[in-house]
Amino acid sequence: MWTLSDTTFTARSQAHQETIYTIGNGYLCTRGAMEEGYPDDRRATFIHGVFDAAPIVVTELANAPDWLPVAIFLEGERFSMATGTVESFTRALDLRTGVLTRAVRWLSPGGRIATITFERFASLADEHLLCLSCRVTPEFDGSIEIQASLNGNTDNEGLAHWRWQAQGESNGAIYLSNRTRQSGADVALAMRTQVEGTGQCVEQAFWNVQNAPTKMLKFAAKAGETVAVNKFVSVFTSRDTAAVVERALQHADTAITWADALDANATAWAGEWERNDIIIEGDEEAQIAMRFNLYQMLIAAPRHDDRVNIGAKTLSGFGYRGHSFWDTEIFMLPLFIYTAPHIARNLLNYRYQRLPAARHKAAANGYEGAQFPWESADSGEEVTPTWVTHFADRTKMVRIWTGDIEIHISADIAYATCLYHRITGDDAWFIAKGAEIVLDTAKFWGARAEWNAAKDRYDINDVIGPDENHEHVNNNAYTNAMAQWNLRMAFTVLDWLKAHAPDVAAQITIALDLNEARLAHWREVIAKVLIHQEASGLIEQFEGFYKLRPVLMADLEPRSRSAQEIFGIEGANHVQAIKQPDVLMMQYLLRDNYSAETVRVNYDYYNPRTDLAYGSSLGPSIQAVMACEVGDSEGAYEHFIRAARADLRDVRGNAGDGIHAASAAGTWHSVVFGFAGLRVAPDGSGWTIRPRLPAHWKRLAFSFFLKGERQQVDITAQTFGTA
């Protein structure tokens, strides 16, 4: 189960199909749009780190010049699936190698028939190399013309980011260079073509069309004889080199055949899958979905760049404009920490390099320490839009508060930092960078907590927790618990530093002003921050949650809208309809702090109040883990399969905007920590499993790394039983 495929094409699902057929290599990703184009397609290539200013959303990844265009003419008739007759159609993405193939048997309006096959991939062996093959097998004698282009006339859904700089031909390679309008980022593409097949090439020409340089190749073709043109494109930006055109041309001059490029790419992918594959036997849908989700994570993961993060829609669509959220640290980073620590380290380095921006945000809000932005892009400054168009009424604007008051992300980043250290044992990195992240975010929480003298406690007021249906709440349990954890961990980190790197401990103590008075204050906040837990173990999501109008999701059925759409943005604030589970997420991350009975009490209370079907895509995967924790195997699988289908089946109707990255990575959590029940000792000294396989699963196998050593897990229903 390695192939994602379809045999029909419908225009109404075009955007969704473009998303799921995205290819990439960790440097860039290209949506699965058709080479020849199709009306209203959303073709895009996004390169990590190449942002430009945009209205409302502040900044966005700039849709790069298009490397795909291939126009085909049969006796002068242009091939298009929007004209003529498509007599057969197949499209397949090989998840094992990242190669996308499409074959079309086409009858032109003039009665000519040809089978046209495209194959393309972004080389994982060479992140600057993009490869495309076009093969045409006519069922007539006549001429075939192929026009291979580079197109700089791209935009972000109407907003153009690029200015043309230069283009030309050099030693048979065609090049194009553009620059972003505001950020001044340069990009250069260089294209070289190779002719294969049995068709006779009778004419070649370079057409110097501004911003769309083109190589034209004309063939005298015969029925049954295949005309084949390979297109190799190299890409460099000013993030890589100042001499973008020279580097792109130099790279394009590298002698390579299609077979060699394909083999090198396959070899690189084999190494990725050796570390990351999850084997599920007895459930074909779960198996292909799991590999699809892992593939989407792997093509977005920066292997050679620690200045970028992974956005909430990866590099697969225009949604969220390439901005990164807590999705990376809480959902994606654990996957990489356990399977590809070098990638995890790059992602954490991105946060470390942006500590100055986090300190600036805290200071601007009147606090000490480091407050990371809710949405981050290239600079690490806050890029959450303040106002957006109302989803139900395009004539109205909605105030977005997440950038102002969804502050738990600072603790989330500290959490991922400590998880990386615990699982990898990378002391050198933690001493040099990780410890500072933990201590400076703790400093923020110490300043952010408000003393409530009347109740002898510390409050963290006016926040948004993970449950974004409820804004401007006080003492959100998740936020307060993670702040408490962050402060408590600061002491552990400081003690560890004193033992393992006393000079660094002394330097950080001075640099962050960690004096005894501050540390005493932290201890007091830890002891007195409010987390309201009843005698039964039930934890109130935030102060006053119990007073809201009770709402169970079952009472809203049948429906096809989210609870927020049903009640309205303001109305959702006043009912117990949860977008994603705050308390259960808190218990998932801080599992060792809660008894099995406490987890069960909270699962039973919050699960029916959480909009898992139409709320946040982040919820179902973690809900699956918690269902496993309480022995609800049927519920666990229901939550898991909902997350697994999120993009493949477009269950929320918005997959055209890009992959739901947190949901995709979250399925790994469901399988590894839920169904396999993997638990690593708090000190990283060992691990155990507690298998709770779905009843129809026959086998679950995967590997992970602990302290640099590969560990393998292989669970069979016969050996361990089911839940």
Ligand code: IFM
The other form holds:
Amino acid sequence: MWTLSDTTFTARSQAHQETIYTIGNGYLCTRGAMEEGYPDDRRATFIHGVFDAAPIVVTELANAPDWLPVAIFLEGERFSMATGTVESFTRALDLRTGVLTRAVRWLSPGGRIATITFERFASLADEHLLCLSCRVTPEFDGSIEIQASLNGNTDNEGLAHWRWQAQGESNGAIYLSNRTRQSGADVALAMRTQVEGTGQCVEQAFWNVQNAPTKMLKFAAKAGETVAVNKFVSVFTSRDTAAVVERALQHADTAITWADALDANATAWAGEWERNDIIIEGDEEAQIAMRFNLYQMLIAAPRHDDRVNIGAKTLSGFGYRGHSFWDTEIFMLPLFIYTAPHIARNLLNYRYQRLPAARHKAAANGYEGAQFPWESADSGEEVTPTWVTHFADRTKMVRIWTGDIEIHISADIAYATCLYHRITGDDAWFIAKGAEIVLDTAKFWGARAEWNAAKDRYDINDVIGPDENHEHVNNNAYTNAMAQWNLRMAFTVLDWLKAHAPDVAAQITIALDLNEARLAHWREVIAKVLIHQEASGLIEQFEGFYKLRPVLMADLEPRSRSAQEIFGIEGANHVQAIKQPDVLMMQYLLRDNYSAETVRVNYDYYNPRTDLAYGSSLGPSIQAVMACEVGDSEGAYEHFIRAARADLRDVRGNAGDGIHAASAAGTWHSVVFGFAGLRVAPDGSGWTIRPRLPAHWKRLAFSFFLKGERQQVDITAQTFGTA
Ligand code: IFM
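Switch from the form predicted alone to the form predicted together with the ligand and print that structure.
So here's everything in the complex, that chain up top.
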């Protein structure tokens, strides 16, 4: 169960298929567009950290120069599935190795038949190496011409980011270099071709086409003999080196065979799966979907760069422009913390380096401490667009408030910082960097909480919680509880630092001005911040939620739209329709603070009010965990499989914009914390499981790391029973 495949090509679903057939290696990702190109394709390669300015969205990952183009001519007839007849078509992505293959038997309009096979991968063994092979087996005697190019004429849905810099041929390799218009980032590609197979190459030429240098290879082919050309592309950016062209050419000079490149890549992938794989027996769809979602996380995860983060759509599409959200810290980071701590550390370092920008944002809003942006790109400044076009009526603009008031992300980042420390035991990193993140975000919360003298309490007013259907709310339980947790954690961290690194504790106390008055104030906020919990244990999502017009999702059926579309952006504010778990999300993260009964009461109340079918893609995976917690086994599977299918089946109709990264990573949460019921002791000293496997699952097995030691979990239905 490692292969994703299909046997039809439909121009209409190209964008979706391009997303799911994305390949990558943590340095870059390339969407699964075809080598020969089609009018409506959304071909793109995104390289981590290569951003450029863009109107409205502030900055976006620039669609890099295209390394894929291969044009094939059979006796002068250009291969295209849009002409002639496609006699057979198979496409397969091997999730185990990240190799994408396509085989097409094509009858040209002129009556010539050939089987054309493409294979491509971004080497995980060498992140600067991209490999593409093209094999043509004709059923006629005649000429076959293959034109392999690099193409700098790319754009982001109409916006061109690149200025041509240089191109040429050097020592048999072809190169192309471009620079982004505003940010000045250079990218150089160098391409080397290699002829294999039995077909005789009769002519080769370098065509110096402006911004699309091309290597032409002509073969005198015979029926049944395969003509094969391998295209190796080396890629470097000015984030790697100042001499991009030289480095790319040097790299392209290293002789490597297709077989060796394939082998090295497979070995590197084997190591990844060794740490990350999840085995599910008894449910083929869940098994392949689980591996697909993990694969999508693994190809987007920066292994050798701690200056970048993972966008909400990974590197697989234009959606959200490569910007990072809380999706990273709350959904993706736990997966990496438990299975690949080195990747988790890179992602946290990205946030640490952006503390100055977070301090700047807090100060600009009149607060002390560090306030992280809701959407973050390269600089760490807020890059949430302020106005966007209305999704249903493109003549209207909608004000986006999340960049102003969805502030819980600062506590979310602190949360992931502490989780990393708890699970990995990486004291050195926590002393050097992590502690500062927790303390400076606490400082922000201390300043942000408002004293309400009339009610003798602290309020956090005018926010958006995880449930974005409700804007400008006061005392959102999730935000307040996470702020309270962040402040409490600051004391734990200070005590821990004093015991383990007294010098650092002293320095940081001075640097962040953690004086007694401030600490006393924090204690006050912790004690008096409003989290409204009734005697029954029910927690009000925000002040006034109970007064909104009651709406249960069942009342809206049948429907094919989100509650927000049904009620309108403004109207949704006035009804109890929740976009994604909010109180339940809080209980999920702060699980040890709530009894099983309190979790049940809140699940029973909020589950029917949450738009899991059409709301945010972030909802179902976590709802699955909470359903497991309360023994709602049917609900748990329904939510899990919805998340697992999100991109594979294009459940929301927008997978063409890129992978729903939080949902993909969230499926790992559903399985590990939900179905397996993994709980790690608060001090990281041990763990337990409480299996609640779906009735048809026969086995669930995975591993994780706790304080550097590998732990194995293997649950069989016979041993543990099902939920
Ligand atoms: O971060 C999420 C948010 O929770 C819901 N809207 C989409 C964002 C990006 O995935």
